[in-house]
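There is one chain below, alone, in structure tokens, taken in the form predicted alone.
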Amino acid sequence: MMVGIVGKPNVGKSTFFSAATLAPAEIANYPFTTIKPNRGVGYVRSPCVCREFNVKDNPVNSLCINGMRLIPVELIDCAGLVPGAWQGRGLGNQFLDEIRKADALIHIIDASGATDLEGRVLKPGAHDPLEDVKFLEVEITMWLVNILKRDWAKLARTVESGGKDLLSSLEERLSGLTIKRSHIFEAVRATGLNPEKPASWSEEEFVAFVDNLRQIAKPMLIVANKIDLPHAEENLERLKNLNYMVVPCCAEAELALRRAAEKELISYTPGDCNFKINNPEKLTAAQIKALETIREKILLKYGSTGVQEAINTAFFKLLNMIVVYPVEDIEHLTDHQGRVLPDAYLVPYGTTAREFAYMIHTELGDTFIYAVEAREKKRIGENHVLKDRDVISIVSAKKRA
């Protein structure tokens, strides 16, 4: 799963991306072998099971910092968007090429209203950030409309002649946009349109169908950035009235905290509600004042800077992912090298034990016999649906994992 970071220019999108992808430490077994310039690795944060089981873990594919497991995820920083992007204006083509790869979107908005739709700088409060939400919805919907309209008449005729059903036709047509058959089915159901008579759909009905498909296939979270600036707080409340999850954020503050933590000037784990200054004597008075301002006006007020909360919300709530820990030795929670709780996998909610085995290794899935759940030490079958923070050992005809 990949999450796209989107928004118009000058809203702090690049700052958010930088803060989100500034690694807190090195990870062995790096999960993404090729990271392009506009892609990076962020982390979802989940309470590690090590403390529940009272063990000292040895993470390999992730990190455990103060009992918090940080699991790598891929983020894509999409080009800045301006009105008319779907028609090729600005970097529209580049933006839309990037967004097709994303399973969900984090929309960065200047909550202070200090930038217009083109990204030009204004006085705080001069622009209504709700317009940014509306224009992005239109841009993505119209992009999808254009893609489908190219051969819609032919597709509709094929469906109505009985050559192929609508879901199969659209699934094939939209396969490169991470749009699934289930998304298409849900959009048809939501609009109440007749899937057997697509040629009879009016223009308005067609656009309504595509708009529903956008909402289902590319779910979006709003990040109300620059929350520390004038007018941002009142706009935050207005944004919350829209049909989206909204996270207040100060990406600049998160970037400052992560850079300070990287230099070991402070102790801070991404997503924390506070931090500790390690050696005050190494900081200038201005640096200490800046850190205290972040503490008082951002962390204590909102509970975090919002960057980590946004990533967690995107993966855990928009994409319905859960964390599962595979081990070989169920008694000691170790792998074949004796490492305790080495791996944490991010998987879709609804994943079965056997499906999880396939995610680890094809052979493990092919030779699956049963799995053992660590908390109750009970056997579970191939169709058992895994829960968040499950620790399981898979027993196969050849090996365990």
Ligand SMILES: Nc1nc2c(ncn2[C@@H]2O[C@H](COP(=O)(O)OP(=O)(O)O)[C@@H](O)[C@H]2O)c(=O)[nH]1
The other form holds:
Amino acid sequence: MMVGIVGKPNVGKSTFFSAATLAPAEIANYPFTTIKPNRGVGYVRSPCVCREFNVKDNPVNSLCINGMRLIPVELIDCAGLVPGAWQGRGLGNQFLDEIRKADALIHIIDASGATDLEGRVLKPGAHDPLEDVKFLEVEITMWLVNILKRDWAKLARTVESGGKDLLSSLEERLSGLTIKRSHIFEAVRATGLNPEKPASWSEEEFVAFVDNLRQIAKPMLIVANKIDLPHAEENLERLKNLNYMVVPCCAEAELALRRAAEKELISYTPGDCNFKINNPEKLTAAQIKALETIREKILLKYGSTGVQEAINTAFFKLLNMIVVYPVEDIEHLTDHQGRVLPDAYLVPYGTTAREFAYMIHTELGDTFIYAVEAREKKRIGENHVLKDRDVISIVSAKKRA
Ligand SMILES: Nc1nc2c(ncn2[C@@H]2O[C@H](COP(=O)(O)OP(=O)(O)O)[C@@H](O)[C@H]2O)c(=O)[nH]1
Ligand SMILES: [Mg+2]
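Given the form predicted alone, state the structure of the form predicted together with the named molecule.
In what comes next, the whole complex appears, and the chain from above leads the way.
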């Protein structure tokens, strides 16, 4: 699963991306590196089960900082979008090539209204950020409309002559855009259009269908960035009236905190509502003042800088992912090397015990007999649906290599 960071130019996408992908100091030598200039590894944050089970863990595929599991996820910093991108304006084609791969979108907005639709700098309050929401919806929908329109007539004829059903035709057509069969199915149902008679859909119905498909296949949340600037707070309240989850954010503050934490000047875990200055004597008066302003104006007021919350919301709420810990020894919660709670997997809600076994290893799925859940120490069958923060041991017919 991959999440795209989108929006018009100059709203703070790259600042958000840099902050989100700056690895915590504890793992300076961690093997996760930037994949491409605009692709990187961020983290979702989930309370680790180590505290509840009262064990000291040895994380391998993830990190555990002060009882918080940080699990790596992939982020894309998409090119800035300007009106008309779907027709190839600006970096339109590059942008669209990037959101092709995204399962969900984080729409960064300059909540202070200090940038126009093209990203030019204005005074705070000069632009209405609600317009940006509409604009991005239109751009992405029109891009999809454009792709589908090219051979819609032909596709519709084939469907109506019984050649191939609509779901299969569209699935094939949209497979490169991270749009799944289930998304298409849902969009057909939501619009109430007849999937057997696509040639009879009006232009308006066709666009409504595509717009629905966009909402389902590319779910989006709004990050009200630059919350530190004038007018941002009142715009935040207005943004909350739209049909989106909205996270107030100061990407610049998160970047400053992570950089200070990287140098061990402060103790701060991404997503925390506070930080501790380690050695005040190593900081200038101006640096201390800047940090205290962040504490007072952002952290204490909004509960966090919003960067971590946005990533968590994207993966846990938009994409409905849960965290599952596989172990071999259910008594000691260890793997075959004796490491305690080594891995935390991010899996879709609805994953069954057997599907989970397949995610770990094909052979483990093939030879699955049953699983054991660590809290109740109960056996669970192959079709048992896993819950968030479950600790699971899989018993299989063959010992894993
Ligand atoms: N006041 C304020 N400025 C920010 C914030 N985030 C980013 N910026 C500034 O906004 C400008 C554009 O940021 P950038 O990340 O390059 O935007 P992008 O074009 O969307 O990638 C830069 O001058 C940033 O320092 C924020 O939370 N508050
Ligand atoms: Mg940028």
